[in-house]
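One chain comes next, on its own, written out as structure tokens in the form predicted on its own.
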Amino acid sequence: MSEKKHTVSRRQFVVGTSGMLLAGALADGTPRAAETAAPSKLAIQGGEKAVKAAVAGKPRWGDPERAQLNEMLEQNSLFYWQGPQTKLLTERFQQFCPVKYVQTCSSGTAALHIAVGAAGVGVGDEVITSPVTDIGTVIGILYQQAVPVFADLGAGTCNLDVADVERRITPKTKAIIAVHLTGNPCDLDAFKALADRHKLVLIEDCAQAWGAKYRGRPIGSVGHIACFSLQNSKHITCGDGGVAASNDERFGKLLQRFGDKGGDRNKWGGHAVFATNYRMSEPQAAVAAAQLTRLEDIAAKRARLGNLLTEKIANIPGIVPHQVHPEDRAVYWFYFFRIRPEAFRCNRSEFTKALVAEGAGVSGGYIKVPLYGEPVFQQHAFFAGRWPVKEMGLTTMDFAQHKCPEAEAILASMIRVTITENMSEEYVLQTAEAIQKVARHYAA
């Protein structure tokens, strides 16, 4: 039997091996080969800026959205059920993500609440997820009177660590929510195998991952339920909105009920489940359907630019680039790299300020603290200052004592780089030059 040969480009190799670079950078502190050119004067000290290229301002909507809205205005109803815009949005979504069941909804947060409801998550159940994510990932868990359990992250991916997730599984665990943070795919095969082994539901939080691919497969098509966000900052948008989707017959048939007050619109009368109203309207669906025609170009451009940045900064001493598997497509809702504090004569804040002065679109960190560090978690004050599940003795979770060391280290050492489809390769190359320039100046 012949062995299949795989060819990997230099860029793919660099992106895929950034994890190995990370291990060396964080473990023994051995510096990689440094550039020999004389350092330039930093812009923050009066030197010339490294980033001179401008980012073009392009409208996010136009004729496709206008045409779809004009069609919508000819309708007699703007209600979602059997609406032509919702139907079109569903069809276009299924072309991008091949799933049988699709429920449009009012937000990504709503999609996640729909998912945990359809998964049967209830009082005292545990759902394992990431501590570095938008709070919308866990709102639905708490409203189902269940318990979010935060697992630690991979040092270079900022995604859930499979081994740590498994360590946190208990008899109360009902589901795993794998967050594809920044549009970088989680290790879905490993999570699916883990979920199947423990009879758990795997929910994909794809809010930041429109157009991402895991080993060539569309994000959202591997787990039991997938959740997407159409909020204004996402790759495509209708201002606010979301999609919950599934190929699993057990959960897919329930998505509509949990997004539409618990009723089954294919049958008259009767409410077998209790749920809230998370419906999307036809005007939102019209815009979202038109936006989907732009998705592939947006995703491909962001993937190319983010991978280019990794290629150019991978060998800078003290810099840990964003780790992406070479067979995956990350779509970089944002890009991040980490700095080793001991490698520089400055802190993260000073490094970031110097990059901003160079003209780079960067900021320090992402969220200020892991979710369990937020006051509402520290005080267990979810419902009018109370947490009934804990008061009833149905959980021993104490978020004030909870720790995810790698997640905390990531937030303390991460520098966030803006990536958009409107950027040129020249701009990204100059951003890489700025990172190299600042790193060289502050090298310990």
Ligand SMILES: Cc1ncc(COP(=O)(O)O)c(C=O)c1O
Contents of the next structure:
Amino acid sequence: MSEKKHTVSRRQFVVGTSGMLLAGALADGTPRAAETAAPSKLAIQGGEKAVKAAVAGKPRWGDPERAQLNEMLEQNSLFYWQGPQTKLLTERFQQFCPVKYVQTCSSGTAALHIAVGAAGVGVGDEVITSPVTDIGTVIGILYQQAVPVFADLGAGTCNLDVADVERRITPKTKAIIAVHLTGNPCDLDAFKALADRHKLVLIEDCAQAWGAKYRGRPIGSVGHIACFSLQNSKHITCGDGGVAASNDERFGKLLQRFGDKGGDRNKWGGHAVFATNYRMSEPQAAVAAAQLTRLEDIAAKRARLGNLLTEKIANIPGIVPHQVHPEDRAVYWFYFFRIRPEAFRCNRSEFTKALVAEGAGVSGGYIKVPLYGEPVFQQHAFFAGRWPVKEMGLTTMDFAQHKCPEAEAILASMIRVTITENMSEEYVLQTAEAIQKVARHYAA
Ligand SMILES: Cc1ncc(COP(=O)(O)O)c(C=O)c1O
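Here we have the form predicted on its own; I need the corresponding form predicted together with the named molecule.
Whole complex next, starting from this chain.
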């Protein structure tokens, strides 16, 4: 998406504040540091940087992981089935997400493929999901020879818009994958009601949402199946890994088969379903089990820092902060805010450059284009340049014609702010000051 001066789309940039509040926004009118700071020369023009605090370089692993790995080295088998590390990881996972069935696996992408397999998604079925996510959300759909149908997003959340999802339901729709983008919970009650009304399977993509809470309930515990990623950039990690989980007898019992070549490990053999090998080994499980002991601190800290940033930038004209429902806990895999193009004399790229010069950890956008804009979608070239379901007339989907206007407007106007548990409140306050300073400078 190219950026020209003042060309960021102005369409529908109305933030749907009904039923939503800006997380942590102050209501008493108390002046904030960011509001009262005297205007000063931008760092990009040779002025002093607004962000002077450093981010601590704390390691993400240490003694708990070492102890768990040492325990693992005493074992005779490093295979997951009935392995003590996998058992520990499963138990710890169930402590924070109370579901009966848990299948550890090799990645978040694998967890999502396991989920659509267990949901019975097959040839020509449709699965509605977000176009602004990691491609791993839809890889499993395509491998099941099913069709991802991209719905549009809510303006302030970057999460699926329930009404647009409903509009895209057809007799072929089998499931919805609700992506909790950046760790901000989707409106799960609304999605669950919609899924139940249309007899669809609701899959939660929690890859970016470890430790998030929807109306006080742990993320992953509301939909029919939940999927998590343990890839290196996530809140907790074992390098690469994933978890598929369910409380529903219909799908939960199938997770193990779809993660492990279709066989039921409780009864030797019996390949009643066809699936690939997505197993996680014991060394990975050992690290992931240890990492889970850190999760609550990481999630709580990120939630606090992200909400603090919202509180400090909520009243800056032209800035639309990350919208979080006041009863939810967003865990900010990253934070984003949008700029209203008409409010500034610069475009998103210039705004971002000025912030970087101030020392803020920001970048423009997230993924470059919505998933349907990627070449492999535009050319329907999923299987050695071909897409059998389209060639067989099982779908009329044409990704080259697909449009999600709000998703495109979000990607064109969002500025991404890095949030990590190693940041201090002072650092976040200075980031807010940088945003205030740049916004004032470029105010239209
Ligand atoms: C929202 C989302 N879904 C799915 C995935 C896929 O996870 P993995 O990289 O572990 O395969 C990711 C990873 O970035 C993600 O962010």
